[in-house]
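To begin, one chain is listed below as structure tokens, in the form predicted alone.
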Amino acid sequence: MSKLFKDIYDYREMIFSLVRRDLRGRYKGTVLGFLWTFVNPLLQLLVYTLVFSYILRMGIDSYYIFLIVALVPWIFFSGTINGGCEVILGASNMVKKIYFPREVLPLAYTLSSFVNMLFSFIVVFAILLFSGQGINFVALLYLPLIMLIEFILALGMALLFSAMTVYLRDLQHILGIVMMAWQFLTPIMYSEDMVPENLRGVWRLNPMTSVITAYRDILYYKQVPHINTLTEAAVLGILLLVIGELVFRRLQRNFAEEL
């Protein structure tokens, strides 16, 4: 692990490259442009607020702030997935001819998808001021922490994915039906008091609720997260970052023949 940290440290030029080529020719040739940043958070939280709010009546205040504060996040986690298992793929030509830490691909892609949430997170503030909801700065000194937490886990899966795709190319597909899914076994439309009782235990091995629950806590409530929710979501995102390096680097042995 000490030689992946110094790789990825000796490659970090390589790293930042690939974070900006990216950052730029994510919304290339689109008339909006670098506004999609923007605009597609706040399309898909109209289109939620329309459903939960006036026909399935969540029943929630300030539904439009419950949403946000949990899609922005969300966004960025399924966009890396969705994207990040398509990055060995993708630069396949370099994979077979270019030495380096193969890791550098997963690792940029995540970095410039996270980059494009923080950007994102300028509707989320806007939103949380001109509302009235306000923000509990005491609280707020937590946001860096759990989006590092939430960085690691989505790192860890890309790494995963990305590498079984070089070898199960319908992954990249099938991932589009399990991230849809795994939206709605999240806490984002709804509240954690909706699950029933008895389902809670299993329903917290989901990496991403007790992210979202300390999202919500420090934006929604306005509270410092709970110690226990803080812990939960650090110990799965490191277990799952480190068993998406294990995987990637055993399987990263035949990346070029399987390319």
Contents of the next structure:
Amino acid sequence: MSKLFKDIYDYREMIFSLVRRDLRGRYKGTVLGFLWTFVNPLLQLLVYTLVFSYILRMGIDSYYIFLIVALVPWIFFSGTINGGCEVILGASNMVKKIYFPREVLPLAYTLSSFVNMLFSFIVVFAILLFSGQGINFVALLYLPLIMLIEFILALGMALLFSAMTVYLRDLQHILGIVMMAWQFLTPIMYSEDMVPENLRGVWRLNPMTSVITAYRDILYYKQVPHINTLTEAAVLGILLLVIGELVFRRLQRNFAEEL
Amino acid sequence: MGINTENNEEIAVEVRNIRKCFKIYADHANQLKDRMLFWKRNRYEERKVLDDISFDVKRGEAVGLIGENGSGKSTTLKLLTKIIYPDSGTIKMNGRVSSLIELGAGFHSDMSGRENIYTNAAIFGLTKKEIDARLEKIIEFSELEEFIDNPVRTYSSGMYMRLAFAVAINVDADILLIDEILAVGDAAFQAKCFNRLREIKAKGTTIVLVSHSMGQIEQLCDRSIWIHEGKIRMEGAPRDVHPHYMDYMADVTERVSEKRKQATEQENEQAGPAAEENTKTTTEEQGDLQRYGNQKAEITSITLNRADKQNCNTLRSGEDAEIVIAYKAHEIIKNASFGIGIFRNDGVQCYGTNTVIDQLQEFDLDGIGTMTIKLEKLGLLQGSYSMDIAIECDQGIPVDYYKNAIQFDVTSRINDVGVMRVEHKWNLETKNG
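Would you generate the structure of this protein in the form predicted in complex with the partner chain, following the form predicted alone above?
Every chain and every other molecule in the complex is listed next, the one we just looked at coming first.
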């Protein structure tokens, strides 16, 4: 394990250069360019707010704030999985020809999505300030922690799916559907108390439930997240990262032959 | 020096009992549908590439891997780089590894040469600081100063390879793995690369090199490992191993050319006409001027003999051989002469002579007979050759001028280079004081 960390550390420049290239290339050739980082979540916010504030009325105060503080982290998570599952396939030329710790690829992708989320948070904070919602600075101290936990979780998933997609390319398409279902099964557009009591246990198994709940506690309810929520999120996140890495390590041995 | 002796004894590469099979799928199923519906499609054939290979490379040692195509030497190198993994057995690499196997991995054609140096070097595990420190050296080595800020897509393939090589060789690895890449760029750049490798070796870098050039290995390596059909067949000083390997390869070449000969003979037999005319028909097919002359006499057969073997297609450099030309004269040819011309397969004439040049009395030909040319200590170097054979009369009137009359190979244990061997002896005299 410590060898893996050392390896990754040795290859930090490669990770940075991949992240830079990815961030630069993400919106390359588009008219709005980097602005898409802000426009994309705003447009999604607009659609969901229209539907859930005016048609399927949820009866939640300042629904758009309720929504965006969950939506931006979700876009990071689902984007990491949808795009991350292809990183090994996409770099097959390098994987077949040269050694580097293969973990570098999903890690760099997760990092660049994460940086992208940080930029999107500019929009979130702008909305919080201009809407008069305001910010609780004590609660805000927990924001980096929950971001780190979400990062760990997303990295675990990226490792898992990037390795599996090499062997089963259908996964790219399957994951598109899975992520849509996952979005509806996570309390993003609704709150956790709306889930029927007897199903809540199942909801809690979804690692994103506690992550989103924590984001919402900090930014919408302006309160320090419940310690249970944080622990659950951290335990599930680390567990999935370990599983992801174990599967990845097992599967990566044959990458060069499978590609 | 004293401190280093202990380190020198350390093992840099430790390979223990590695085995590797490649799965050759009849039809590779990567899609879920195929995986579920057609289990049978996942049937594969296992091809054993490496079968129980073990060896050590000491720190600072340079080892050459030799062997036929498909013998498993490149697979061994790929296993050392950890691109692929063995089915069983262990590999330990002590130190930073750099591989010159596939150059320019991760090059981006839209980025400039300079930017690509950074990305490419990062893939080798260098940090930004380390790359900054090497940047000048890399650019200088690649000789691309004027073009370094142009996008790589504007480079010629030679420039591309030079840049890639310059990055890889300046990584300053502890262990350098090289696969047949010293064929980069022009002769001058190759020499430069080779010199750089020597410098690197002198600095104590461990090198594992796969090459078909025995010369390169002898110049650079302390030890050769001959891998044959996935096993180590022989191991030792290059000077000891290579002659055996060359002998083996000569046998292989011989078998191949014999097969070729048999195949053409069979074809000719199937074609029907008597052996005498065969030579004619085949040459006529090849072109109008393959064979010309007044045909008052003709060459009916050409045979190459070796000391240990009659009628063969492979001669050995430095050993005796003979050419036997059988002819048939349809009428009396006065003042006849014989001539030969030997050409390397790239068209270079290596040698040519005739009986007039060699100041033999001109003679008359009548009926049938043979002319034998004895070649002592064959001065041709390793390669493929063809021979022109001619009968002429009256100082140069062609009777039967037969171009490309026979093709043959020469194998050699000696690695000298050039067009032909010049007999020589070395003698060193030193004057002390």
